[in-house]
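Let's start with one chain on its own, the form predicted alone, as structure tokens.
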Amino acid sequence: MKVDVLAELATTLEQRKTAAPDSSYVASLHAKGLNKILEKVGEESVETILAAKDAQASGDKKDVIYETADLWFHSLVMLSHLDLSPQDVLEELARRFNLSGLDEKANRTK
């Protein structure tokens, strides 16, 4: 059987931002508002790139891919603050599918 972790996550995440935020930490941050979402985002943004050059140094990923995982769920509260979805973030990742990502590139400054 296989489980979309994203949609349920998604789920989870929007029940949360409604709650009392002494109820979760998913809660808290809601309530905390969209400045201390974004300073999580931050701080895993760095964390992820610190432990991906200490995987590369040595050669263990465990760390990049737990630090990964806390990007990840911190840029999905940080979506689910903003009322999208990672549905959302999904679909611009397929109409870039078949796009060169330098045309794709070019286009940005135009």
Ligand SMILES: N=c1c2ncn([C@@H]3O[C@H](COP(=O)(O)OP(=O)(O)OP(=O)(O)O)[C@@H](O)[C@H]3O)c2ncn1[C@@H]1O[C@H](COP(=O)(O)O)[C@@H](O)[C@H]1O
Given for the second form:
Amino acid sequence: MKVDVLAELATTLEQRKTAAPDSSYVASLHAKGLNKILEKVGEESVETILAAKDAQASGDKKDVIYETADLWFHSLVMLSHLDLSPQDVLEELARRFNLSGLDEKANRTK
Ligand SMILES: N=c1c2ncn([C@@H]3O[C@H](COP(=O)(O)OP(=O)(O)OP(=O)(O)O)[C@@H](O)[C@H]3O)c2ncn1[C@@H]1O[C@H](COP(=O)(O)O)[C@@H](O)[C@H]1O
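In place of the form predicted alone, the structure of the form predicted in complex with the named molecule is requested.
Expanding to the full complex; the earlier chain stays at the top.
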């Protein structure tokens, strides 16, 4: 059975927008507001960077997966707080298929 993890998580996150903050971590983040969610995204970004640097030195990549999951999760909460979904981001990535990052940068107008 193939599970669409992003879609399933997005559905749960939408449900948590109306849940009681004391019953759900996600609801508690929404109740605290965007600044708290962004603080968590920043914190998890730094932890991901540190885990990647440690992995390069030690060869143990387990924490990179763990911290990246935390980062993706909190980014999804941020999107949900702004009434956006993972699908919006996936569509943007799909739009970029076969568009070289170097060509795109050279053609930027801003
Ligand atoms: N994927 C996750 C997930 N990943 C990480 N986390 C939580 O994110 C938090 C981040 O870790 P930290 O160590 O930074 O947390 P902390 O120190 O308590 O945070 P602060 O008090 O410092 O803000 C922890 O509480 C983790 O349990 C998650 N919490 C929930 N989910 C998913 O979201 C769903 C809904 O969760 P609830 O809203 O709690 O029901 C769950 O069923 C899961 O599928």
